[in-house]
Structures are given as structure tokens and as C-alpha cells.
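Shown here is one chain on its own, the form predicted on its own, set out as C-alpha cells.
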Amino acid sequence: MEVQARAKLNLTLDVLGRRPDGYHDMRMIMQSIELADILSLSYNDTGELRVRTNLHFLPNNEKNLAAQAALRWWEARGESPRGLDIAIEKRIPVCAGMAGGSSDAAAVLRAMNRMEEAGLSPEAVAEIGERVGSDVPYCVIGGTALAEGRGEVLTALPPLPRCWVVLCKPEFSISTPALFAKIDSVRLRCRPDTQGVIAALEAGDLAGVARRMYNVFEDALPDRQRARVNDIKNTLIQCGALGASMSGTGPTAFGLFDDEALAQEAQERLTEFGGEIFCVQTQQ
């Protein structure tokens, strides 16, 4: 079976505080986009769980979230692991704040639900995804959603009006654990207007969503990385983006456009920053 694993963006991201279990309470609005990895799954008669990707540096064993998802699936079903081959064509940038690994895991769970004719609801599949990672439940469901708790408590929202998204993942990565460790001691400049974004979604107001986007992790970035992300965001605005922000723990910055020609011009302009650049549409 072949299945797509859609990337996600954070239209808003707020960290509410550290929990007793060491995690952080989050409040964020997530959005699927058409940028996707392609996964192919097939059973084998060796009894082995094997993963291969087009990127040599990614793990091809149980450290890969796609493999973990398969194991958690069998565990939740009370079944023994079987021989399974998972081939992943990575298109979503790695360590970019777009849930590439979590989306791959979610795609495996959705595929296995169909391959084994289990008939589980998306919500039941998402519950298994909680055993793999905090972003996996959202990646199972997709669309536009409010995510709370560690990210696993989901509330469906009215869809973001279809638009173009221009993304730039700079030529450096950000340590997610380091940012989470730092966020508690950082003085945040402001917090996202999450309720305002929800109201704009309910009104079908793309511009209202775009101008309210914000991600508190931007305040926790090291100075040089924060400056680069700000440069990308400013360039996107200059090119006609309705709004710009950073996704997840970064460093990918993105802008929303209601005009395809302006979006394509922005994509060309961003080549001066290097890195990986995409122009895609949102996905319902």
C-alpha cells in the first residue's frame, strides 16, 4: 500500500507551562499542507520489520518513528509483530518543525488500519499514535485543529481558506529539547491570539488568520538563528504574504498568500537564503 504523510504547520504555538510529568502544556493551531512524504508498505515473509529511506542518515531500525508506529499498532491490537517493509521517500525537510517523522508514523498507522481491515475510526487510530509521539495524533487526523495538552488533545476547527504557502527551511537545524529547556526562562515578547485566529477561521477570514499568527519559540531561538528566521519572514511580507511565522520549534519560516503569482515570486526571492524552499497549497 502507498500512502502520503502530509507536513503540518503551526498557525499559532503557545507554551503554557511545564507539567509535573516534565512535558509542557501546549495550545496551538495546526494546519496540514500538500507537501508530503510518500510511504510504501508491504508484508514480507522474513518476520523482520525493515525501514529504508532515500536519506542515508535516517535510522532504518526501530529508532525510526515509522517502525515504532508499526510496533505500537501490533501492541495495541494484542498481536505479535510480523514481517513488514516500510519504504519512505522523504520530501518534508528533516528537523524542520513540520512533524515529518510524526507524519510518517501517522501514515503507517492509517495504512495498517486499512491493510489489516481493522476498521478503527480515525480517533481510535490517533489514540494509538499517542504511544509514538505527541504530534502523531494530529497527523493521523490532519486538517485544521486546535491541539492542547502535550499536543494530543484535539479539537477540529473550521478549515483554513485554501491558500498558497511559501516555506523556507534554512541550512541549520534547531534542537527541540534545548528550546523546550530554554522556554521556561525566556521573557516572551507576546503570545499568539489563539481565540482571534479561531474566530477568523469561523469567519473564513484568511487575512485575519495570517496577521494573528505567532509562535513563542521564536523568542527562545539563539540570536543568529532568530535573526535569520526574522529575515525570511520579513522577505515573505515584502513579497506580499498576508502574514508570516515559524512552524514548531523551527527553523522553518512560512508565509500565507492569497495570490499564486506572488507566492511563486516569493519562492524565487527566497533562494538567496539557501536551504529548502517550497510553494504548496494548504490541505483540508
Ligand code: ATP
Given for the second form:
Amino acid sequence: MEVQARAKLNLTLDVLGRRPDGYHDMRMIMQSIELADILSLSYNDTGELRVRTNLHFLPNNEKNLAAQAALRWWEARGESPRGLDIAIEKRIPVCAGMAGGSSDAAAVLRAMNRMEEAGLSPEAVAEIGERVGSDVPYCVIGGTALAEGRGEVLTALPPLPRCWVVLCKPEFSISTPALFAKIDSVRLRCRPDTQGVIAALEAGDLAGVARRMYNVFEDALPDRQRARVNDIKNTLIQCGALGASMSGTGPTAFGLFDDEALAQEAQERLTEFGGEIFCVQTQQ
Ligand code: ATP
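Having gone through the form predicted on its own, I am curious about the other one (the form predicted together with adenosine-5'-triphosphate (ATP)); can you provide its structure?
Next comes the full complex, and the chain you just saw is listed first.
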């Protein structure tokens, strides 16, 4: 069975505080985009769980989140693991704040629900996904959603009006644990207007959403990396983006466009920054 694993972007990201269990309480608005990994799953007779990807540095064993998802699936169903081959064609940049690994895990769970004719609802599949990681439940459901708690408490929102997204994952990577550790000590310049974005979504107001996008992790980036993310955002705005922000813990920066030609021009301009650059549409 072949399935797609879609990337997500954060239209907003707010960290509300640290919890007694060490995790952080989050409030973020997530959006699926058309950029996707392609996964192929097939049962084998060897009894082994094997993962292959086109990126040599990703784990090809049980450390891969796709394999984790298969193991958690059998565990939740009270079944013994079976021989399974998972081939992943990665297109979503890795360590980019776009939930690439979580999305692969979600795609495996959706595929296994169908292959094994288990008939679970998306919500029940999402609950199994929570055992793999906090972003997995959202990746199972997709679309436009408010994610709270660790990210696993989901509320569906009216879809973002269809638009073009131009995004750039710069060549450097950001350590997610280091950024979470730092966010407790930095003074946040401002917070996203989450309610304002929800009201704009309810009104179908793309420009209203785009101009309110904000991610508190931008304030926690080391200076040089923050400067680079700002340069990308400024270039996107100069090219006609309705708004620009960073996704997740970065470093991917993106802009929303209501005009395809402007979006394509912006994609070309961004080549000066290097890294991985895409122009795609949002996914509902
Ligand atoms: P998030 O937005 O959820 O913070 P991310 O985009 O920052 O995610 P990912 O690309 O999802 O990061 O994951 C990066 C880490 O997870 C890497 O250390 C990588 O080795 C590991 N990993 C395990 N399985 C996968 C997978 N299927 N795809 C990508 N990374 C994976």
C-alpha cells in the first residue's frame, strides 16, 4: 500500500509554560501543506520490521518513527509484530519544524488501519499516534487545527483559504531540546494572537490570518540564526507575501501568497539563501 505523509506548518506557535511532568503546554495552529513523503508498506515472510529511506543518515531500524508507529499499532491492538517492509521517499526536509518524522508515523498508522481492515476512526488512530509522539495525532487528522496540551489535544478549525506557501529550510539545523530549554528563560517580545487568527479563519480572511502569524521560538533562536530567519521572512514580504513566520522550532521560514506568479518569483529570489526551497499549496 502506498500512502502520502504531508508536512505541517505552524500558523501560530505559543508556549504557555512548563508543566510538572517536564513537558511544555503549547497552543498552536497547524496547517497541512501539499509537500509530502511517499511511503510504501508491504508485509513480508521474514518476520522482520525493515525500513528503507532515500536519506542514508536516517535510522533504518526501530528508531525510525515509521517503525515505532507499526510497533505501537500492534501493541495497541494486542497483536504480535509481523514482518513488514516500509519504504520511505523523503521529500519533507528533516529537522525543519515541519513534523516530517511524525507525519511518516501517522501515515503508517493510517495505512495499517486500512491494510488490516481494523475500521478505527481517525480519532482512534490518532490516540495510538500519541504513543509515538505529541505531533502524531495532528498528523493523522491534518487540515487546519488548534493543537493544545503537548500538541495532542486537537480542535478542528475552519480551513485556511487555499493559497500558495513558499518555504525555505536554511542549511543549518536547530536543536529542539535546546530551544525548549531556552524558551523558559527568554523574555518573549510578543505572543501570537491565536484568537485573532481563529476569528480570521472563521471569516475566511486569508490576509487576516497571514498578518497575525507568529511563533515565540523565533525569540529563542541564537542571534545569527534569528538574523537568517528574519532575512528570509523579509524577502518573502518584499516579494508580496501576505505574512511570514517560522514553523515549529525552526529553522524553516515560510510566507503565504494569494498570487501564484508572486509565489513563484519569491521561490526564485530565495535561492540566494541556499537550503531547501519549495512553492506548494495548502492542503485541506
Ligand atoms: P517537528 O516539527 O515535529 O519538531 P522536525 O521537522 O523538527 O519535527 P523531523 O524531521 O520530524 O524533525 O525529525 C528529525 C529527527 O527524527 C531526526 O533526528 C531523525 O533522525 C529522526 N527520525 C526518525 N524517523 C524519522 C523519519 N521517518 N523522518 C525524519 N526523521 C526521522
